[in-house]
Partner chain sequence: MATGRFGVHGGQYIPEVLMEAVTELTEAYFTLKDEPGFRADLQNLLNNYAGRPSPLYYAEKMTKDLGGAKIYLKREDLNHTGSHKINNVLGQALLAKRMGKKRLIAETGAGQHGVATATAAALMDMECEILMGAEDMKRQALNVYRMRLLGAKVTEVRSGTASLKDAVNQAMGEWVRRIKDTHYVIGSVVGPHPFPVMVRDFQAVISAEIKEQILAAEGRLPDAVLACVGGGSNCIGAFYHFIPEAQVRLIGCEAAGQGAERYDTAATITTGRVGIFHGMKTYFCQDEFGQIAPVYSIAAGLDYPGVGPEHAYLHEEGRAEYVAVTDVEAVEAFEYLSITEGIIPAIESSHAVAYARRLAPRMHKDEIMVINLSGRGDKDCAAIARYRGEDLVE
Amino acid sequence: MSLNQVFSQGKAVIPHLVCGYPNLATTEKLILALEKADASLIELGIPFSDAAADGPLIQRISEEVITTGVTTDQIFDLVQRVKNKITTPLALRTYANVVFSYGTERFLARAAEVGFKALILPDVPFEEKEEFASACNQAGISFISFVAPAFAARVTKIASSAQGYICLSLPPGGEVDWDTLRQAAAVPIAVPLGGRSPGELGETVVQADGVIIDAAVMEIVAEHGEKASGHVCDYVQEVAAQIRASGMRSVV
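Next step in my check: the chain by itself in the form predicted on its own, please.
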């Protein structure tokens, strides 16, 4: 399934997993569980020691995984094992240093080989994205852009060149100029859920094309450990039902 298909079937539900937490075997079980849930796209994170763009929980979890010695190659091998068992597309989220240290072209070739459709690097500003975006294009992977509420001209510039879909950053109390964003964006727009309830986002859920469930999923994994897969599956199905009942938007 392509990224376009992900968003063509209604509001997308995008759960996030930090790979290797509490161990790689559990991550594999979680991916297979999300395949059975209503996940539209699964976002897999490679831990980084300075995950500044993530919240405190994911930062702590990333640090714990790193101390266990989990490597990028082990994560790629895990995805290689499961890719033929799932139809849900996969997006890869990490930090620029992880890609650099592995070798950008080598990293993206391996990511494409194991089936990733998109790369998300939250610490790469728009002005510095070209090196990664060009390499992604060569590998057949979409480089995902972040847009934060800002001056209309900057929002337009970022959104108009976005690939795959847009991750919309939502600072507390931040307002979104949806008219400007929609006029500029030629791709769907996904927003982070943040808390556990879609109701906390209000009108944003109605406007968005998809919801990214990151910290809430990892809270459940932290609570239940190796037995988390069923709990995560139930939660994702519940969120999917709620956001799809919130109102449909014509997807770009």
The other form holds:
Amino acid sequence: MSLNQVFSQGKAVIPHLVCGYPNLATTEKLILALEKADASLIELGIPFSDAAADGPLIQRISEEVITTGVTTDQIFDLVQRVKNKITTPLALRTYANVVFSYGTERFLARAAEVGFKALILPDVPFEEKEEFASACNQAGISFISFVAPAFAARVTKIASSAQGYICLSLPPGGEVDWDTLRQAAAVPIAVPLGGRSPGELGETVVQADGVIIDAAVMEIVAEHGEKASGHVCDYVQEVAAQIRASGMRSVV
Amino acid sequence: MATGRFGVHGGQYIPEVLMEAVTELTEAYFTLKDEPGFRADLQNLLNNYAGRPSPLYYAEKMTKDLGGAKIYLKREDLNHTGSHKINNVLGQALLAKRMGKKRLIAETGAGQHGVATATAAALMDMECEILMGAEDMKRQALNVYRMRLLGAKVTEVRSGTASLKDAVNQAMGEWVRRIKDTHYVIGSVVGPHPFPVMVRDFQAVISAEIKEQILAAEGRLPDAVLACVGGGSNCIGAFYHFIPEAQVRLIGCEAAGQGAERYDTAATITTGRVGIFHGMKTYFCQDEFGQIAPVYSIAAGLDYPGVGPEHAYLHEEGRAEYVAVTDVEAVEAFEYLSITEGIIPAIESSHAVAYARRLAPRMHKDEIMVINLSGRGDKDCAAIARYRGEDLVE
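Okay, that's the form predicted on its own, but what's the structure of the form predicted in complex with the partner chain?
Expanding to the full complex; the earlier chain stays at the top.
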């Protein structure tokens, strides 16, 4: 399934997993659980030692995984094994140094080979994206852009050249000017859930084309460990139903 | 590609939510830096508050004892707050004030930069919060007290290795949360553009003064300039005005901890690889998959896994040399300078003194060496005493 199709069937539900937590075997089970829960796109995180753009939970989990010796290669191998068992497309989220130190082109070739459709690097802004985006293009992977709606002067230039979909960085309590955003953006717009329930996002969920369930899935994994897959499946199904039911806006 | 590159190094590798603040800062800095009023205000603070110019002292006993090059010490340890950090902080605080910011936040390792920032905040009536690793708070308890005495809130950072790099991570996050009223005072020539350029400009006063002072004393430029390197702010400050003078050797002394061949080191250029972290492309201590390594040095102020992008560039261009100095050598140099010249150097600066002890005897008597003594060592006395097995509590 292509990225366009992800957003063509109603609002996309995009859960995030940190690979290797509590171990790689559990990650595999969790991917299958998310497939069963009818996720639209699964965001798989390769942990970074200093995940400063993430919240405290993802930071702590990332550090723990690295301590257990899980490597980028092991995660690619896992995805290669699991990709034939699922139809849900996969996005890869990590930090610039994980890609750069592997060799950016080599990293993206391998990512494409195991089936990733998108790359998300929270520490690479518009001004620095070229060194990654050009390698992404060669590999047939979409380089995902972040848009912070509070910075009006930047919204148009970033949104107009975005590929795949846009990750919106929501300001705490701030307003999103959806008209400006929609005018500039040629691709769908996904918002982070932030908490546990789409209700907390209010009107934003109605406007958005997709919701990224950022830390909530990993909270459940942190609570239930190797036995988390059933709980994760139930939770994502419930949240997905709420998100899809809130869909007033017609799809792109 | 973004501005602020030194060769391939530098850049602005930061989350989108920080771009507005960094862009605003870049515009403000390049507008104000040469404005006469701003320059005059800063010069006034540097001279009358921080005590500049700092002396360039001829270390006669050390020179005789080592039997080689004539050794001068640039006495940044005599600045208000006890180190070179005040040069940068006064510049940034003044800038932040002009930008209408009401609050300063900063990371600190040894606590020197935190103390300098808390000092500037007290002087300029600004709110101040210092982020400091839990481990460093234990190692530098006296500086924690000084910061609180100056009215700053000191927040303990427990994530990761609970030291300097984690304090930077948390400070970046804190900046995002209160971008409107807060300026993040980075303490070294690291982070996204414009910090490496801006902090260098504020520290360049060190080499400007050295140049003038050595010409007055000796009628010529030095043959070598030495400084310790963590992030590299005192070092680039001491190098800057000598970079175009090819005959001046520029030597940065990295902290090798227990040895550059071992894991417990912070010698970034000696042992690291090029990577992307903390907003910049430069050398980092990291594993083969790009995970940032937990670094170690006895000197909390050098205990950082990266190095300023301009140093990475000077290294690759062959303009500056970077050498590794171990804990053992640094502690010996700490004791050596105390007994020889009656000057207790910071354990960070002791790394440069240690390499000078190796290099000076190999230089001719008519050659001149300048060591940048970036800070004073009072803060380190208890830790060095403990290192030597004495049961001393601050």
